[in-house]
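A single chain comes next, written as structure tokens; it is the form predicted alone.
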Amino acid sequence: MPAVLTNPRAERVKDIRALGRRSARERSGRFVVDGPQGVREALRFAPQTVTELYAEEGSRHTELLDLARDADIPVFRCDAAVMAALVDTQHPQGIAAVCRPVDVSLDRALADLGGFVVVLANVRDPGNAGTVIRGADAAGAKAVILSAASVDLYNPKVVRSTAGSLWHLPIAVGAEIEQIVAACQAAGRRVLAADGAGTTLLPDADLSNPHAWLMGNEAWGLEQVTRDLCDDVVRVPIHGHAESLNLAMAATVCVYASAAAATRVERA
């Protein structure tokens, strides 16, 4: 059996570590995720990204280090000083792995013509933009997009505020917003800015036929030159005293209403 790993100054441990940097994970292609949600997902749905698991001495994780092996995946123990220098998290879960990266091209998150997308323009936060692509998961979206000033995919809080969904569902990164609206019309979809300025309440909007979801920056939504791109602007009803939603909220109310107009749309 392998030696444990118990020296956090290892260099192993410490180039690992590093990889909370955006520059240090572009540089490798790497990334890490931490705990055994996303490791279970990651494992089940695109191991072949996997490039190796830590485990804690004493991890109850044997399901997926049983995953892991049966992938051919190095599964290394270590203490939970190793552990701990490991993650960027306060409190380890015991488990992570160190992967690949999973995001398609702006084409190939487009391939498929039915149903909806999400669009992240100039997302920041990071547990915004995990959480709402968890919820484009949930809801059935067909891909989710970030646009070139939204947040890194691999930021760690975007890795586990997606709580798996990471590996659910196409994510596309890198392009601009205009050509972001662009492949979205081109390949027939009518592109939904939902944003507070909208005149087309969210039950009025017309989604039973593809579309995309254009969703703004946390602070100060989307810009007109942005919205004017697109072929309708939506707001969310506010029906009490709330000034508004958060993005993630309001993205969620969204994708939501476009999942029931697809199921309206199969009953009919």
Second form
Number of protein chains: 2
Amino acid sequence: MPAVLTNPRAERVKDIRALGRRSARERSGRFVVDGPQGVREALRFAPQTVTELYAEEGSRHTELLDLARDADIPVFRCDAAVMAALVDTQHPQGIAAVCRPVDVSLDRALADLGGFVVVLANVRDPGNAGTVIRGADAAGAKAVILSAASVDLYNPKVVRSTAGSLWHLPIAVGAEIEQIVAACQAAGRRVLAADGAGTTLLPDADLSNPHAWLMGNEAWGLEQVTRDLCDDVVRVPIHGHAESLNLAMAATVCVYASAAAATRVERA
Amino acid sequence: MPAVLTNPRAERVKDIRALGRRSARERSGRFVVDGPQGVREALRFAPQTVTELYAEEGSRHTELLDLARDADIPVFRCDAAVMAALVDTQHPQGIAAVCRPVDVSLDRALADLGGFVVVLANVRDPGNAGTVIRGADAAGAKAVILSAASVDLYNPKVVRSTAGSLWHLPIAVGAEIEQIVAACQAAGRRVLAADGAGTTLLPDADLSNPHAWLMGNEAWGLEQVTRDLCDDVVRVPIHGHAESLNLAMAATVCVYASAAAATRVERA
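Now show the form predicted in complex with another copy of the chain, given that the preceding structure was the form predicted alone.
Let's see the whole complex now, leading with the same chain.
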């Protein structure tokens, strides 16, 4: 192994770049996180899942390299051409890591019985999925659950748009929506579908007890058959002339309403 | 003028495509809106500002063509190549309009004394700016004000990401931040800076009186000198391990807190 990797066509580099594709991720059980924010959170919250680190020559992220060395994670130096070949982004940020998956079982995601969790049902856009995970983390969700037909959690754009929240809370993937709803209810959670077709306005929703927010696809929302499984269908009120909020905005408003309700309960 | 425009290199087509650039928009006093949602809202809320409509042959937007004809707006048919040349988007949606600006003066944006307004200070990312305008509309803001150093309101990506809200509420552009803050205060509004450095948590902010939300740049927030001009600096609480929310999410949470406060006042 050379001191500094300089061949963007090396097998090692090609293997990692291939992890931009879901099939390669699933075959090898690894994914890539690029940029200091994601790498830092992976090293802080799940160092045992980080298999190797790549740092561009002259990269200023010495704090991250120290964290990696403390955790006995191999660090490879590379030049800018190799870094650009490794990661699936237009603006590489000088540092990237290869990680093993961090998702948990549905049971484990529902093990903490209080507060609220967020379920993404058939959410396909990676930026939306990542942003909702980030918002759920910020609002204090106990877990996030992605249904089987949703975007892959380890898609590079999902990873990036979680801004590190991927490592902050339990996230389950792979179950069908019906199974997720049933498991939430069995764990004592009311399931609230967030949907423009809801008759309950968000300020009137009962958020004082453990609940699960069910967020639908960005284009077509939630199917009637899915809404029928839920305990309530809740609509974010639209006060002006706007038709709707986008998925990430609606989800953020809902989870912050849950956070505010939790604060009110604590203070009462 | 041919019945159907088929030459993507025609002067008329090039002139409109040039409106993707700010300099051309400012020189000609026109901008382009593409897609049925934006075109519909322009025709519904400000038909007098729509100078012409372009519809791709076979486009199904007959309702919009009828609206345009009722308002005596010239409609030009074109083929797919011309439509692709007209608009600055990867996926043209078969209909586009050329419009005149709809922004209003700062005084006019502050003429309605109740509720809340949203001020964007040096917001540079077009998607963020448009999404905040959409969220402000949905939450019932009285107006939106963009500071002089912000992204151009008529940037195609801003227009698109407002999802039609560009035409729904008064929007002022061009004033300096100091001038905007002073005008808001002179109009009886408390100015609340939304910033991670705030000491007042959002649930504790006084939203019961007329106020203005001041949102800073996506990367560097609000400068200390700007925060010092404000009546309060408010922080969205972060409950989990997330470092922050992105600008559009934080803005949406803030404006929906204002909307909820207004609802509580109405119900009390």
